[in-house]
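Coming up is one lone chain in structure tokens, specifically the form predicted on its own.
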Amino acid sequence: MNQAICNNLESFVLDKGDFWEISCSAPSNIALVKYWGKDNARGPQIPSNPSLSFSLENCRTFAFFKVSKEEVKSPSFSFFFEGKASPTFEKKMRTWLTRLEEESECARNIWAFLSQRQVELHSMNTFPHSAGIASSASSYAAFAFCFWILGQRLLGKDSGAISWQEISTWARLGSGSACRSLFAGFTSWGQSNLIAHSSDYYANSLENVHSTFKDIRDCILIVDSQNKAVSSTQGHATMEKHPFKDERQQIVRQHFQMVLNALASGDWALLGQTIEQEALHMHAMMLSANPAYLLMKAASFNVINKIRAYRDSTKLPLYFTLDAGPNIHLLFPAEVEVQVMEFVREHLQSDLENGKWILDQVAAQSIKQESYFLE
């Protein structure tokens, strides 16, 4: 659980005399049941359906936040991605902060403070950006935590307990799936009668998970690391008037219940079959949208066919899923890692961009205190 990091919030803030530095890292997550479509009539970043994911240990975003303590004559606000100025991300960050200001009095106080200071935001990923590995989720989760920590510093509450629901709500306003990256292990987001205290506004840790899934492995097969032709924001928008919108809502809720049942009972076959259907159903929504689009590549289909053939011949429990991109997440238990990784190297690596893959696992801790990467 994340509470292990709550003992000393002050340790996340470095006092550099004229300014403060706040830094942390947050994980990406892989959705087993997808968030795809928004209920815009009810507010920003409200999901059309409940979703479920687990956070990753190694695919993380490192966030660094530098702010002057005193007011300055020439306030500034700048964003740097992997050491380079990024006006695009700066614009997104300002949009997010405007949403926060509208939703939260605490956030309004923070934004009023920042608007009179020199502010630098930095981030970097340990994985390719905008290729369907939920980089926005880890980024907004990390910065939501940093901003919340600043708010506690301004209120003199550095030693207080962390409000995970509030930070998750803040992260959601930047990127919907970011609300799930505030939690280790398995997480659900979206109101559902199947989960007590569930909400469309923040995520919650999923407690009823069989021990067989606690050490699940995720080998992320990088088919293409380039930016997606259609962003997730654009993809969500296509669902508003999608001809199969109602059918999608019915099916995704069935998948949600099936995944919950599989996680609780330890049923690998049920989990694997359901998450494969769910991933392909989401991509089918892309193919049947107006205008239609396809994020998977030819190599994505090659990899999927090879995974299925290998599973049929070996009877090993390995299954795939995809986020909104071409890259394949290959999920399997830790005890078959040697056999599966041999299969990846011998049969899948030739289909991957520069033969690249990332071996990851369920995160035991979400937010981490990190030394800043540019030091």
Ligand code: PMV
Contents of the next structure:
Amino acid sequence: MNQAICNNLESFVLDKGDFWEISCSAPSNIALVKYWGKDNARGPQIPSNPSLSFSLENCRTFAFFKVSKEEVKSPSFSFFFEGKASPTFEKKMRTWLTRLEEESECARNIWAFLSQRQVELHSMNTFPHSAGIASSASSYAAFAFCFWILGQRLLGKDSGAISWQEISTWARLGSGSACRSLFAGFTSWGQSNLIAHSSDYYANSLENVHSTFKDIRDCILIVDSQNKAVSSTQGHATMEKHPFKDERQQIVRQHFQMVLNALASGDWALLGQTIEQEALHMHAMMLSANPAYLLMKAASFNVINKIRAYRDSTKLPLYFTLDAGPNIHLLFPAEVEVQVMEFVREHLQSDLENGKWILDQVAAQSIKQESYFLE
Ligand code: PMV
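Having seen the form predicted on its own, the form predicted together with the ligand:
After this comes the whole thing, all chains and molecules, with the earlier chain placed first.
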């Protein structure tokens, strides 16, 4: 799908005389089978297990990248988040580019080029700052695409085919789950005998998905928008010496297989039960880590119990998953949206921080050409 839409690479670049301006947007994604733990011995951001997600249509990062064409006397490299200089993001970008440099010749050329130029990176998210939704996946995916486009321009290959695998590999080196955000629809990442051409280095689109999931909705219920006490990076690290490390590997692989089966056969109940089990299993890893920690809040438990009670009484197909945080992603098919949203307003909204939720759906397109920053 992306291939058809993005075949004109030049359309992502504006030639502004002394500068090039490159921009796009990329989606966030929600994992149904979680990447939890890294295999550090095999390289940076290599997952311990295969994971599977779908990209979100509306929760996106817009990235804009301005670079002088010629070498300048005083090179500069700055990052602006929502219009304000962000030294934190600037540092993250530098670290990422340095990591990329070690991985690929093309990335090495780009970094060498950028270090002699005037460079401005800008980003903004379509979802609110305080929504508790991690923006690292959508940010790294969007900037990986922008950097790659520059790389092609430097190589004089503006009209070539897009290498989604290479861009996904670059995004992975920023934040693991970002590699899945380069694809629309459902995506898997991580080597598995169940998926041909699967890889630990990049993600792939999942083709065998029943039409019943093609319009899946995700209502993100914001229980708490504060920064997490324990980051994903720290969470992954706790899996290295986790007492249930081997059990986790066995169970997550079973979940992966069951989710693949459910997606292929159109079995909402199997999908729903498995993803709930999987999300709670990841949180159980936090509860049983050493030191143990807890990211769910009292309201997360209230919301989960209410979702299950409502499902039992109505028999409607609505199921939850959680990221490494307290917020609940409520998943359901488009045809029950009216009833489910009524349930959210009447029964769940009071448990949410400032009554806040975001209704989203599976992305029909991942990378989009955007003119937001150009207006
Ligand atoms: O990509 P990271 O390092 O932020 O880790 C993501 C971890 C989870 O969101 C909890 C699971 C996943 O697969 O997205």
